[in-house]
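What follows is one chain in structure tokens, specifically the form predicted on its own.
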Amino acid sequence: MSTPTAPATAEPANLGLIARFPEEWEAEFAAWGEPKYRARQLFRWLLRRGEFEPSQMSDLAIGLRERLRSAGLRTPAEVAHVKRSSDGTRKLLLALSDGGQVECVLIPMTRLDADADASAAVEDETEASEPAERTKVTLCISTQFGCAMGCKFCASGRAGLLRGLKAAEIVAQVLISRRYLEPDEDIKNLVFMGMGEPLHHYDETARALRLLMHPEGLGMSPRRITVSTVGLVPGIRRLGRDFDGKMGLAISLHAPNDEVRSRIMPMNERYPIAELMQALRDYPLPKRRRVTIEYTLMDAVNDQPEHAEELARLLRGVPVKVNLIPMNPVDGSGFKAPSPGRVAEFQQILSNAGYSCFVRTRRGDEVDAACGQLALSRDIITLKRPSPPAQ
């Protein structure tokens, strides 16, 4: 896939800005001098209306918004290229101020998505307001420029890491996304599934959550929201302690045992099953919630019906609904996806086991949006390595 590069641009965004919550403006404009209702004002525009630039802040004073673009406040990215499946599904990529790309996905939902869906929402809680004739959307986002984990059936981590996103980078994809929607669209569930692990960095992934979920900005439901990981043990115990369990899990799997899931996830020699299986069974779903168990079916590597078996032994005794993904095609990996009847067969084994189990519809594979395909493309590759912000 070829992708222009970021454009240039003579100032970097001041990052900071953007990621501040109303009561960090009101410390900061009581220092220049201004009204405490003009932090909210502010907010309101950064983080609800989706508007960067000081110049379009009409309810704001004209001296207010000259020191605000002095300080820095600007758009955090800027969209490069759009790509469009026939399936309505939309790939932005977006250039950052210091030149990186990352990439986000917006996916019309059909009903068999809404049963598969990673967001915890889906299954228990209706809407019953909401017109009929509204499409909802699916929004994958991604926290890093490029991905430190390895694993070998995924696309983002070709290139390593060059330094993870920091929080107004990762809510920005959010809020430009939504500029990209149909009229009749609107953005129901977020995914952290794109490039990156989002807890590999935790602050900044923490604080982008409480940005999205903040009142005065999208308000968006942490029943909405559902954060991915590979495994990192750590990450998942502090997101059930920080969020009380609130927010959607959702774990990259992969494989039923120690043996295969170290050989295609080299992180899983630091964290091993066990050790996540116990981190799983401690994190404090509220009633009728579920942790999502991602499984990428690979071709005589994973997808026999031992391991199926095998899996449902795993599993027992922990609230989680399966969602099996035929492996999506990656250019130099190795792996393809099983036969039609084999993927069939390790779903009914899981299904006879009693779990949910759903397989995941290929959504915007045509242009390499689907899961596991997001990537730093050569062009992107051959940029000067960012340095990483300090964690």
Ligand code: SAH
Contents of the next structure:
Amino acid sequence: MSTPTAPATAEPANLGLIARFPEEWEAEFAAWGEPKYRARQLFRWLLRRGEFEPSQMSDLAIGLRERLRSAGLRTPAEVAHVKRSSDGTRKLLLALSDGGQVECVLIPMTRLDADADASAAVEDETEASEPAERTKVTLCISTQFGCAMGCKFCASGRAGLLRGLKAAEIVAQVLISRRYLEPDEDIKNLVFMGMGEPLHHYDETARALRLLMHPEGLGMSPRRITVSTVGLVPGIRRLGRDFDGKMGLAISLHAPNDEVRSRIMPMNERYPIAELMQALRDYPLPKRRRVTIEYTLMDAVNDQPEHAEELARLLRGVPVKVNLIPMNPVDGSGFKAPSPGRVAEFQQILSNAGYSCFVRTRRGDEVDAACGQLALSRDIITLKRPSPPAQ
Ligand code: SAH
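And the form predicted together with ligand SAH, for comparison with the form predicted on its own?
Full assembly next; the chain just shown is listed first.
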């Protein structure tokens, strides 16, 4: 399937304008001679309604709209393509204003997911009061165009890191994806599990998190947001401090010891497992909350019963829940998923050891939107790395 590329916007958007907090607009507007309350009006247009086009901001004076337009306020991303999978998953390909591309994925929860979610959610006292008839959707967003972490089994880093996304581009993925919800759907969870390593460029990620949480914007609760990391220890510590442990945290662990982990995840050399586990113990989680451990099961690499037992020992005493992800196919990676029997056995060992442990069902597979498959499409790879001309 070919992916039409959106026409590049004539002039790149001034991304800083979308990532401003009301107080920052107030300071700017004071210099422009605009009343203070305009700051909140504008912030709401941008961060609550997701309207980036000044001409549509009907309660702002025409002169101000014009000034914002000439300052470079415009959409930070255009939807270049939407792929729908029969399971309801929608993958959006967004064209950024400098020609970069990122993907975000809307994943409706199935009954099965909802059950797993509820039983994992002793931690979540609001669960029962939510209207049952609305479909809960998880939105998965990207934080970088490409990735520098080099995990051997993941497609996102194949072409290396092209660039980190600005806070505006991170929040825009949420604001734009909302337009693709069905009328009965709500975004219940936001996961930073798309392309890129969110803690690799911490400042933009943290700014995006604050913008998304802002009460005059979407007012998202940090309990509904999960930042997933390969295990960058200083970033984990900073995230814990800056958000008082309230931000959901997921760790891509994928191995119970350094020997296996370093083989598949080069970052483990820098932050080995003992250091990572210490950072998790120190993460100031509120009571009853848990860190998610992601564990991609790869045939004959990390899927043996002794790996499960070693993992159970490693995680002892750390408040965690475990998500097992049978390896999604990535061409040429040389890794494959274990048999369903092996997955079940692995899960059983962890459950018997007292962990809540779920197997993540494969979603969005047919549109290459499953974990580790983002940026797999040839059209995107081509865009990043033009093939050399034939000799
Ligand atoms: N860099 C962050 C965010 C990426 S999240 C992180 O590493 O956590 C994407 C999740 O999918 C990670 O847990 C990643 O390890 C996992 N993943 C990557 N490739 C995969 C594949 N081929 N099959 C299953 N899971 C994969």
